[in-house]
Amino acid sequence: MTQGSYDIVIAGGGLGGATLGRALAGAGARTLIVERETAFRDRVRGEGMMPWGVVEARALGIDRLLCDDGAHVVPFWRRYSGLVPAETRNLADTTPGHTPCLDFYHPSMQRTLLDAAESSGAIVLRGAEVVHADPGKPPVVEIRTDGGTHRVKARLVVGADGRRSTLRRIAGFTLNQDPGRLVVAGVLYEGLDAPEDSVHHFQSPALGQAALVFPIGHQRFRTYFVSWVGQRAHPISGSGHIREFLDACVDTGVPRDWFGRARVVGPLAAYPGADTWVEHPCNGSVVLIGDAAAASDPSWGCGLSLTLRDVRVLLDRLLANDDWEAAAHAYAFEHDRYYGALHRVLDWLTQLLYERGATADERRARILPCFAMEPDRAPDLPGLGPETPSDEKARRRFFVEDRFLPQG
């Protein structure tokens, strides 16, 4: 390929680039996917998938296809604190669009939605990577591959590429950052002696740090061990630290029996759970989704959720509008609205379970004991996810501060 025209030239064909130009393709599109690996390899990501989330798979059509893959559907949400029995959520009876989580290994999502992309008329370019893009109409996308540089023309120009995203650097994006306050570690066991038709969460607000046990399907469990930041001496990363790792999921809660007879299979490593946003992700020739666009704490897992909502409402606005360029800020109107729904629930969930300190056990003590005896002041973050009501009454009502409210 030396030159070329598109409608829509994609940097990145992960989970929102491979089903974006899957989708568009089989709308008929010219759509080309630039996907810098050859080989997709296990590296620690997240691999479940909320029930806010299936209901966009679903929407996407993708959700059959990652079943045909061997996607494991995961009825359950098992939620445990300190010596209170485990709280059983049957996700299908209990979510607005009755459906379950969907957990999956990452490397063979990528591979299975890459290659439906293909199969749907999208052209791939793999080992490939997006260096330049010139704004204009059209504008103009530069692509480096063994082969050398190509530059290629496109309607629309879309940033898929993930949290480290090239496309959206060159493209003159300014990028917020939360603080950060969450650590996140991870790896994959497999035999782990847990059933596996739940999402088990074990959270001791006390210590300040959760594990999350997501089974991915044939004994295999993607396990995540979140603390505050500057908990420990140094992040638990790296073969060395697997002991301590379980030792850290143990004292959170996860039976240590469950441990026996699993081995590890997967790298373990450490990441931040800081957020990391653009506001509205769109500059006209160029629009940013997914891990690009905004990258959710991935300690409350909600990134493969955030992405394909992304996908969808693109998807729908590019559809139903001949002008793409409108169509592209109108997502990025919108995606500003639901992922700035989320961010603020997720901050809020933040302080309340994991912060540490006199201020923060005070909060606990008050606010806890209502949720317990009033459920749906806590954000239902699987069934909801950004349409969670997140305005100040639901603040109020989350901190417990509407008891305070004058009466009359």
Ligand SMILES: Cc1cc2nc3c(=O)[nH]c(=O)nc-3n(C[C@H](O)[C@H](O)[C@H](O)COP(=O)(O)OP(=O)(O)OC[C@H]3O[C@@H](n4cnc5c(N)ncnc54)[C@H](O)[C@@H]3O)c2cc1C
The other form holds:
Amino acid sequence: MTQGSYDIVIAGGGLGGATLGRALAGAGARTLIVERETAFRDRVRGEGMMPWGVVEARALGIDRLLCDDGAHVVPFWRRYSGLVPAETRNLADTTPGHTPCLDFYHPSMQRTLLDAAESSGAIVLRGAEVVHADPGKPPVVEIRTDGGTHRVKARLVVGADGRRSTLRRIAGFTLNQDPGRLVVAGVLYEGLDAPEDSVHHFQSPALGQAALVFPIGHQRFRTYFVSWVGQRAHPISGSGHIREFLDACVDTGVPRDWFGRARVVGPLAAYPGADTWVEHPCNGSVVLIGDAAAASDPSWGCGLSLTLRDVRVLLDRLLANDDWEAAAHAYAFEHDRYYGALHRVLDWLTQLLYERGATADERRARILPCFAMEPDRAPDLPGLGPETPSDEKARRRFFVEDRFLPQG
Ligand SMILES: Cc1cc2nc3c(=O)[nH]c(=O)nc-3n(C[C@H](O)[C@H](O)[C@H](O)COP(=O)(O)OP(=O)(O)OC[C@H]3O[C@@H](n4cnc5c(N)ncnc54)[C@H](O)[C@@H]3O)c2cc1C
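Mind sharing the form predicted together with this ligand? What's above is the form predicted on its own.
What follows is the entire complex, opening with the chain shown before.
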């Protein structure tokens, strides 16, 4: 079944690979998706999609599929403290795309989208692994299955195989990595006594930590605790640290009584918050999308949206140009632009809200009162994502370096 040649071979059937495979197969491309897992489990991955990501989901036609699968529409974003004064933001009313957040259980989302890709005509190979790719015209991909190793040809090979991408390594891309600054720990609760109409965002700049509570439906909540690296003796990870996780969330502002009847229903895992990324994620025969191209710090909850932006931009270029090598390069140029913009803004936010030490404290004391008076100094991450202004003028405005400039 796997012998032969395809228009496109996609390594990885996560959000990125399954969504791209579904769309290309639907457009008539001979599509093979290779997915290592046979069944998906809770890996403590993204479950809260920002409004700017929902715009992409709509453009790709997967928002309905996700909602039919039980995805939870979240109309409000409640901030309890932090950058701007406490507020409840109506997302559909205040975002450019008029979109809410869309939250879901990640394993269920993966199963639904991979099934949908199959229904659109993609061949989906589960329990199989991409182990090698020979560049060349056409590139040849080596796939390991229970039944042995197969070699298939493709017009284009896509690495959608996540933050530890094998394809990225074997294709020889150079991986860049930020210094570790944040650590994010997450777990799934059932029965948390919190309103299900909002993402709950508790930010404590004084402590250099945050807690985020994403309702994913049926009183289940993906809950994250984010802290400055080294603030704690060890990462909060593993079932022995559930109590510590809860206390850390409460220290950051989450009401303790929310947890009164809550049950942990998944693993507690911690991840480094540093971005990893590839400049120009295309080498002609292999193109990277999603976390394989750029895994943005999970603390800021943009990875799902960024992945869908990649899928939409690459798809548009492939459908518009018969020369797929040129189309893939065009995507990579665009990726550098929007990922670069997002990366800049997340760096500013990390500096302002988390950095430790006297200089950081002084900066917060100077800047945060200005944000309280002029909230539009803050980037609109939920609504605009990478399109929130991130040029030098925006940077000066963010760090309130514009106040004392002579007016032109
Ligand atoms: C702790 C944490 C919290 C997060 N929270 C959020 C959040 O709240 N909001 C948000 O937007 N984002 C969040 N993210 C990021 C989000 O989960 C990712 O950006 C998103 O899942 C990336 O999708 P992907 O398809 O690129 O990769 P993945 O979801 O990693 O999918 C890759 C797939 O490839 C398969 N695979 C891997 N290697 C191979 C191989 N060699 N051959 C075949 N198959 C292979 C894997 O089995 C997997 O199914 C979070 C991430 C972490 C770590």
